[in-house]
Amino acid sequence: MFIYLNLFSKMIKNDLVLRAARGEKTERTPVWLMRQAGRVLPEYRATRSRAKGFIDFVKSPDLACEVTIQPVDILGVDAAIIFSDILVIPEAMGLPYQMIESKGPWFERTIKTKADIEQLQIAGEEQLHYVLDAIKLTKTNLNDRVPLIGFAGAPWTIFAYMIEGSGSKTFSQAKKFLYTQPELSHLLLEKITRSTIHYLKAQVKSGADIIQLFDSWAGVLAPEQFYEFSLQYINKISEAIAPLAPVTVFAKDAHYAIGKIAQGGCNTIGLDWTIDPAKARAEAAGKTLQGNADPCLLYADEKTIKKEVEKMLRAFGDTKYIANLGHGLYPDIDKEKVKFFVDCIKSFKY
């Protein structure tokens, strides 16, 4: 059993987060949402005015603490998760990328050598300082009403962007590096994978109460290679990371390997939509899970958010459960519509 060393938990005033991710029995469902702290907000938007750019804005401390809050308070949610971006990580390895407006990240020098990979340095507090900085003023401004959620990408997905330089459908050029350059590819994964746990280590210190890794690009892999090239890298941080707090593992579209990633040093699996609670349920071997709502569903009217709300609920039961969406919200989705989600897993009972 692990004890976790981060004192600031034991202050907090709505654990309930932290008690369904260590399996123990809640009053009721907690529940938070991916990409919460966003677009959906008109205060989000509004404060996001006052920064430069996207990156300006989540390298300012301030800015990030003030919009990783407001969800908490606008919308109820049981948990806030730091603002801030997975590709953070490449920037502090020595791979700088933009934030290119409608078209997401990319990356001018990409990954194409052994000499690239040899070039990056292992990432440490002081190139992540700002997130740590965050988390540290978060903390404090939270006082202690609801747990902060600290994150990071999975290191496949990371090396995705990397090796690619950009967002893709397919993330072709990565997967060929998969298979004509495997050694390469497991040396850069290694230097990621260290990067990560030294940054989210650092996380908890400064005051994160749990842990989510995101592979968002977990789906594009075959299982085989989902199991080599990713998994392997997830299991080395959450056996790093779950004896300081607890860890949530997110592979957007790998249904196939819930019991895989089951049997590695992870608390809670993170589920999409497409994931039967039947099925997850089977596979989990006893872990708690998080998830799944479409979120589509919240265009829907009330009624219809209500209805399938409900039967979300009673097909995940009342233990070992946080709900959430799953995937992030859309920035089109009305914001009522956001809380009234919320409003309805807070009080529906079993």
Given for the second form:
Amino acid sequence: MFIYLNLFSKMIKNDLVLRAARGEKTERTPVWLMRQAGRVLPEYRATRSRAKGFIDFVKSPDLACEVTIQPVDILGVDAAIIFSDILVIPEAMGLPYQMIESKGPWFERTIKTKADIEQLQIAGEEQLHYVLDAIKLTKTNLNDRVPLIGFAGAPWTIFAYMIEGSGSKTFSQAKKFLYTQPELSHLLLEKITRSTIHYLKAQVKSGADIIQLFDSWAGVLAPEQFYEFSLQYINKISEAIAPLAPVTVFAKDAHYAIGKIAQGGCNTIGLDWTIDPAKARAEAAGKTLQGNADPCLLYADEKTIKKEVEKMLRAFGDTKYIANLGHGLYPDIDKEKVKFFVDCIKSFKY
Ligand code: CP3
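Next, report the structure of the form predicted together with coproporphyrinogen III (CP3); the form predicted alone has already been given.
Once more the chain from above appears, this time first in line as the rest of the complex follows.
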């Protein structure tokens, strides 16, 4: 399996991200940014205006391919991440969503009963062919310049949207379901996990070189709940996917859980900005770390950005490290500052 990975990555001209994910030494620290496809780039907004709406955009492989490659050309990042959304999984299982301008996702139906869960289908390649087509097209057009990151939401975060029906500060309805219906919760998480494994295997088969799981709402759970209702399922996915491609687990605000996440089958642990690099390094059991600049740092002047970047790179060290933000870029961040951040990382020498 590792021979396969090595042969495959040799075909990619800049494979720094893949080598760092596998724990190999790199000439410099690789960098990419969560939410690099979209938001801060005027070029993204120009492409987006050619689609009828967000969902139509996500379902158009040629447009998705275009905005996936834009940050590689414009920002010079060391990886592309396929333009899509984590919410394609609930839709593929039978819960359609809308993306409401300046509000976010909204589901007209949510999960309330056992019958609702039983009616959901296990998603497969048929329902998600548009993402796989976008990956294939992007692989062709990227021409092996940098690796392509595939992704999915972690089961708990997908569960949270399926129960809540929209974004929420507390996800109290989703948490209420965990407390009042633990068995049904596991039934639903199991179904999401099975769908996600099919989906990610298909992404790798279509050309994704590395996979990231986003547990954006891990932080609303208490530690024991996180282990039982989230990490257990993340680990099932890592075990199924890591033999095919390196896996990164980003569990936002689960700072107490790095040691536990490291015991699972992932290759890289994504960190938000609340985590001290030295503490993460001590707990990560030799796994690669990714992160963890505060996205708000990019509102600062260039001198401050450079100083903080250098502090971050020194703190994480020159191996087993992929530089990134601690969460996605915010829409009002200046594109030139983003480029400056990327350039600071690429030119840094230990
Ligand atoms: O990282 C990338 O550049 C790749 C594309 C990507 C999108 N969504 C495109 C998108 C990725 C990796 C995601 C993941 C995603 N989607 C997550 C996990 C990461 C995180 O931010 O915590 C979550 C929770 C979602 C759900 C989602 N999608 C929300 C809550 C929203 C609305 C608010 C927002 O963040 O803008 C979206 C919409 C969305 N997904 C946009 C983009 C570029 C903005 C839509 C637009 O163009 O108007």
